[in-house]
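Listed next as structure tokens is one chain, alone, in the form predicted on its own.
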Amino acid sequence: MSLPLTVIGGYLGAGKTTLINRLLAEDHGLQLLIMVNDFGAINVDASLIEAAGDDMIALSNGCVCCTMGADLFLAIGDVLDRDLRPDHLVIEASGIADPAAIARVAIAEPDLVYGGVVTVVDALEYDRLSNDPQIGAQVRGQVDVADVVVVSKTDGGAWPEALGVAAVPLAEIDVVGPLVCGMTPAQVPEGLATHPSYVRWHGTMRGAVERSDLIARLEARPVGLFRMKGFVSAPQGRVWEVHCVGRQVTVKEGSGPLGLVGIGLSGRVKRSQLDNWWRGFDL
């Protein structure tokens, strides 16, 4: 029996981690693997996790996560190889994939079988993204290719205006699993034809810094790096928790490996720029 290939895409900071959140959490009866670029950023209730290890996480309700690697065919063979296989395979595309390049592996693999691509879009980014003349193509072809398409951030009744498609808002969906997992789509879609060059770039910081201080440091930063994201020693032993989309910054008390990272358009910002700007901060 063929094993159903559902990936989740969307850009950088668009809430795709938070929608996987919620599928691990939920209790719809599906054994389910889901593959993930970034540990740190899933936050599964303790009390769900069964078994854990450097790539991987088992839970109680049958959900298992594991990291994707550098290589897609080498993990989805991994899967396949398993004694036992789960119910349906669902694989997050990093922020500046395109979801369906990675969705129609499950034409190369005989042992799949496509089921869909959701895209999570920003509500308080999108109009704005989307109308960019470097990334707005790649931006909307992530939307283009989707069988589904979820809004996150519609809090206050933020919806995005140049959307242009039929669309479900990510806060009135009470279960995700069905929407994921359910879906029955005719065809794999074509990939996108191009997309823009990006700028990787990684932070730490020696000490500790008040809340205040550091949220003024990242409202300050250059203004191509569009997405960053990690953790940073605060006062007391304690660790703040960042997040920084477009222009959104985010920084709450939390846990995880010290350090930073960051993407930026390569025509927008150098990484001489970046560093040269936490430099000043680091402690």
Contents of the next structure:
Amino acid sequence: MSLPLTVIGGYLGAGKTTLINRLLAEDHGLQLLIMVNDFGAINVDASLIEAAGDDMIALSNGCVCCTMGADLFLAIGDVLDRDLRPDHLVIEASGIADPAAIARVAIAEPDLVYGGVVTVVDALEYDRLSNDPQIGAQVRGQVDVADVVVVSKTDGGAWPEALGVAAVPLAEIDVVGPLVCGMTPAQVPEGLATHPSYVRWHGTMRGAVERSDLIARLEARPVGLFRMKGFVSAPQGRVWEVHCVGRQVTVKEGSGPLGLVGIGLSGRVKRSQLDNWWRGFDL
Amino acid sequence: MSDITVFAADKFITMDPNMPEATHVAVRDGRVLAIGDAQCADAWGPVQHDDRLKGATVLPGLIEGHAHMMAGAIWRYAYVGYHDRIDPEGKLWPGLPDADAVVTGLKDYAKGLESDAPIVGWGFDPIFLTSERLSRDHLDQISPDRPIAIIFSNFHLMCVNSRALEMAGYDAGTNVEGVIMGQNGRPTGELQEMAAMFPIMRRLGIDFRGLSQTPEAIRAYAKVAQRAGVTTITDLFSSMEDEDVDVMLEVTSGDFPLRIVPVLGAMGDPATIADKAERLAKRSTDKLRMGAVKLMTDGSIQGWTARVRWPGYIGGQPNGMWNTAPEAIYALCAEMQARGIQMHIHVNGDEAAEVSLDAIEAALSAHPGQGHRHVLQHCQMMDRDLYERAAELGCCTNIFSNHIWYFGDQHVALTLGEDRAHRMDAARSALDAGVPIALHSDAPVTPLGPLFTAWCAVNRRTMSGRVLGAVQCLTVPEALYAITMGAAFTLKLDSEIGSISVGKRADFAVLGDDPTGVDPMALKDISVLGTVSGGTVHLL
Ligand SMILES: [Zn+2]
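Follow the form predicted on its own with the form predicted together with the partner chain, if you could.
To see the whole picture, the full complex is given below, headed by that same chain.
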């Protein structure tokens, strides 16, 4: 089974750690491995900590947070070589890094699957930073490559005018797990129903479909449906494994119970849009 | 038996103005006891004479202030670069001028391997090729069955054959940025940047970590150094976990012929890095000197990723990229200056140099203190005004002179243009401003060889044979000083090494000819016969 990788990007102080702290504390039922640049701002309830070392914290909910050391790609290789892989790998990109340059490895590497780029933007600082002659281009680049942009520090109604893309205030998302890591199909039906931040969707298909047709249809899905995964019938009794995050669509041979589940953020997508799109698809 | 050894040589060039030349040097306890003639140490008691250096010209052990440990172990892979190069065992690998030569060279190399063993090559640089780009079709001629990967000299790109592509699952359906697709809709074999190279590296067992820190890698580094007359060398961006330090301490103990200065890579939280640097400093030994840190700022000029000031790149490429945000450079400088930790700061472009000097200036006003000797590394585009500021701030500069020969023509044509290329690696401006300088190779990016590096700074020839910026040429004595005392100063080791002076370590470079006596154009051709490290002779 491929290991999903999500990269959290954003400039220094944007709020990446706030997002990670929330992810660590949530009861999402996933064993996450979260690699951070340093432990400085990692802050989880002491009662949740099961073990802690110089470069590792293990939590009672099964999540592990560790520093990535000198070479990020070696660290990713080490995770893949383990006997017991986590359910999801989350990497915090450094403040000036291009998160897509890291996330791309999940598209390239067969043992990984793309879990998306979530870029965090500071509502109070983004306008200044994105126009800075020294770092503006790199800061804007982090937003350009994001599958989801979340905005921190929006209290008091602050909003970055220069952003220019759809984004969601971090404070308005009640649980961040689905946003960053998606859901396993089994979790979706009940799990998300109680969370008003998300619209969930579920679809099945009767007939088999060619890979290129499937990709074309998946690419035409409403943009607000930012995560989708599951299995679809392929010709000759085979099965397609589908992962969609943002603009990235991955379809490869796999096996699993037929059906697709997806989530989007409330306010970004409506059930009726999704149903319309899917009706045209149902063969 | 006497504990004093008197070495005789054709000539010792000491780099110590008080006694610039001698025929004999006496050594006790690994240190220089006396300098002069055959009787120079008689006052100290009985001596034994050692004639193994007779006929040679002896310099202080040469010091490479900017290299990387993988320069040794990279030779576990097949060298396929454009220029001739010599491996740690002394074998010459002839330069391969085009893709076809790479094919022929690797076909020969493959004969020595098991039939399914992967072939990994390194050192290939397309910037020197006028023929078509290297592709899978070339590499498939070597072998369609075994995986083949050619790592480019900048370590950011590789080219692989069809078998390797298949192992990584790359085919016509692949849509990954960095997996280059050809006109026929298939991958060409060229892979750009780590994400695209990762599946290949993982499956072919290419492990850059194994190129440093392992006992074999450390010993290979020592061999490469010995061939270049180098007795002290940096490893200028080391990760150094505790286990790594244990290994390095073990390997470098005893009669190990090289002093290594591993410099901790500084990426992340400044206080955490400073804590680690302080812990490492405490574990230092004579042969292993830790405690300094290395900051990355920008990229490279020939990759158009260096941060350059107005008017930018002549091809109109966008300005380069920061590897550390200016704000983070400020924070790191402040913390290291406050903690008394020496910094080596990678600056290729002039904007990166300017920001780093700004950051050091701010750190110095917040945490005044002298003797920090922070070192700007590469300094390729620094001009007079930046060197003046470096002098004012008490900084050193370690200049990448090898670039003049290897990439000078490309800088004229493709990156900076004629005018600014004239003032690249401006060692003369640095000396005029009163900045202490060293000169470096950045091995394995260019080959380790301080005499060659000195030749570059003295002659400023490019590969096409022209002189690039004659006004910036150094004299031979200035260049020799830079690769000995100059480099020792940048490492804060000038009280121990860098010259043949009483009390200093008996570290020597043993040469086949006198660098002050030959035509300056012949500086690079002087043979290295070996080294003496702490009084122990290591001839080749
Ligand atoms: Zn370097």
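Positions refer to the first chain, counted from 1. Bear in mind the structure is a predicted one, so any value in this text is a computation, not a measurement. Superpose the two forms; the largest set of C-alphas matching within 1.5 Å is the rigid core.
**Q** Return yes or no for A25: a CA shift of at least 2 Å between these two forms, with the rigid core superposed?
**A** A25: C-alpha displaced by less than 2 Å between these two forms.
**Q** Using a superposition on the rigid core, decide whether the Cα position of G264 changes by 2 angstroms or more between these two forms.
**A** Passes the 2 Å threshold, so yes.
**Q** With both forms fitted on the core, give yes or no for whether the Cα of E109 moves by 2 angstroms or more between these two forms.
**A** Yes, because once the rigid core is superposed, the C-alpha of E109 moves 2 Å or more between these two forms.
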